[in-house]
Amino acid sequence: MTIEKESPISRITIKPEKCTVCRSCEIACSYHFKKEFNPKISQIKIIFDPKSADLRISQENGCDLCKNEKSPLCVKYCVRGALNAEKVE
């Protein structure tokens, strides 16, 4: 996902193999947008199928990379380092 804005960060990369489905990213994201801890309104979604152990992480189009923050909150609060913020030249 690439988002144009005035920031040194322009993309969030995801390493699904590091994700433990803790959903900290969803909680942080929902707080950024609505000042509410509610993963249902998060712009990042963790989708885990326990039967197949399939894990998908998606980002909705409303992601603004946590404008006015030093770094995206989903990245900041990802305990296992599954999310990273990068600058795209």
The other form holds:
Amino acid sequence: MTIEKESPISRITIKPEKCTVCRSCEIACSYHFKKEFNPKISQIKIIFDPKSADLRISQENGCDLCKNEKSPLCVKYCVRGALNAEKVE
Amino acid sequence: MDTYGWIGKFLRIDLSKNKITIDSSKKLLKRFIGGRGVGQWLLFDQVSPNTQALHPDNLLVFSSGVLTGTMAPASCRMSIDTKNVLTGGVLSSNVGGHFGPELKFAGFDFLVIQGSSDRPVFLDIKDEHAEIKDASHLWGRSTWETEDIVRKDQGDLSIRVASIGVAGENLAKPACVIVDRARAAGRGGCGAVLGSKKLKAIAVKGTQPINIAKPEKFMNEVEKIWNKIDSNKSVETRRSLGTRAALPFSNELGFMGVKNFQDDYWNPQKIKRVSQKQLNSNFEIRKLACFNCPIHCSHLYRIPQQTDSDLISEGFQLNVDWDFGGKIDITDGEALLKINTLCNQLGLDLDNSSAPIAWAFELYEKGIIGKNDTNGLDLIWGDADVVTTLLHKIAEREGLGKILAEGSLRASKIIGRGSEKYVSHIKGQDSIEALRSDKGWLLGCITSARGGGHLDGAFQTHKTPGAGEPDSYDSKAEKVFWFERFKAIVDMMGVCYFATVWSDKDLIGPDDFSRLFSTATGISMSGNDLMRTGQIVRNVEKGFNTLHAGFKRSDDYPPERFFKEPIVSGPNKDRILSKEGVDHMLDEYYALHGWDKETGWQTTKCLDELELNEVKEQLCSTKKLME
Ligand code: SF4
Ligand code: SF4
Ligand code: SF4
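Shown: the form predicted on its own; wanted: the form predicted together with the partner chain:
Next comes the full complex, and the chain you just saw is listed first.
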């Protein structure tokens, strides 16, 4: 699960159909920015409507692809592989 | 900012006075850590023994754990603690989903609710602020409608709602609280307590941070535990099939009660018919998890309906198979899914509503009740339509449902005619577990403070190292003594029990919790320190039960029928409980606790060791403390 060496990332790819709505990515992202847990400041957002089962995962403009982390934290804690890091070719 | 892990504040809501105050929780949290620990202490401290569960003076505590909302795996849990509607003793109910974390993001560790409103209200909590609002538009609605209306009115899909359905409004004793449509805080009737306070729902939304004392160290611990969970084989099974994966195996081990416990073995053909694989392939649209849970044991289903739109509903746990499969003999997976959905909508606890129904079916089979008693219904095993009708009737407290809504023990006193013989209860609450095969399971259920239930000291012998043979009465007491203290830790941390050594020996244990706790809060506590706090909480609950419900040793026994009727089929055929065996386990268990063997009560010595003066004094003044 851990990417051992730093590899430059070009973007995060999203597969909503795999998402379990666990929101681990949200709190992992808030940790990246402020070493706290707070979905509010997350740059990845899970928006789920339990009534219609519609789900949207949106990546906000503030995402810095986890600069200074070994690997993007949202990807690291997404056990279902709904989020993936695409490496620079 | 000097509080880490915890928020450090709580809300006190007095519904009689329409008053809300914000208070500091730091002192309390240091002693009782959070979740169930805090809830149980507040109940002991603030509810008088002669207060009835449905009286305004009963307290309701909604409490997140110290790790709830953090990156600690499966950190989704919240406890709902109140006086138990069925037993008159304690209740601690536990629920996952997303409500507990959101409460902390809103700036509170817990809520203490007292009094009762004279009109329907809901509590609206947003970022360090709370308001008591009119709920006349929500009263009479299902929990699903309630959640939808609250979110729609405020135009925010991310609001979390805990609510009661019509069952709670009508004070039906099997009523529960539902969170996120499908997550139930069951047993003990906490939904009826909300109903008695005219509190329809609590909505919560927050944007505040949870701070951590040593963030890097905490995340190192998280990563280690996360990897441990991610690579665990049993977790893999749970991910695809949930707790229902265990169904065939647990049937062979004798964990399936059949037809109201006339047997503890369900025909394997029937097990095949309700298999999870089939449900998944027919209806699953998504795997689903509670907040921050890498195990994601749940499933979202879409079931085409003949009439209006498709039914979209979260799938269910193994309990439903015990409750409505084995015990009532329903052999259709889709029907089970629909019953599960209906219970969630009505706000009915699956366990406590299925038990009196199963009991009534047996009475009908034996001719003790007839169509005169059942409002013309034919209670034939396996009939899901009749069960559906009865669930509505229980929630509405109408006809036979009004009697069944009392729980089977009280119902048997209303019906009489020898119906008591077929009741399975522990401390007055319906017992839902099959108890004749695994003696570790048995001892944990009979000694559980909330009146039965396998989520306190009970364990499954076959997956617990050093617990001996399932059928032997030896080596069980020490394990129950261990697991009940451990479960108290788990409930104070706010983590799901499924992520721990209770499920699989390689998952989260006391030392893992010690490291998570210490790095999160900056307060160092070893695994042993935490186990001691677990024991303290268990003793607070025990004291409450003695004072409020008058429980003693004689209340720690299994349902009578398991001493008289053996299992009739399957690999555990002929197993029956022996009084000597149960006594042997209880003697050992009380000795480990330092409780008195004759009465089952606490002693001065054990309470002194735990520095529980308050409990000691109250017991002493009522002459229920032993030397
Ligand atoms: S971590 Fe992955 S599975 Fe969980 S909510 Fe985020 S995207 Fe979905
Ligand atoms: S890559 Fe990093 S910054 Fe971007 S959304 Fe994921 S966790 Fe947040
Ligand atoms: S294991 Fe299942 S019930 Fe427990 S937190 Fe995870 S998803 Fe929820």
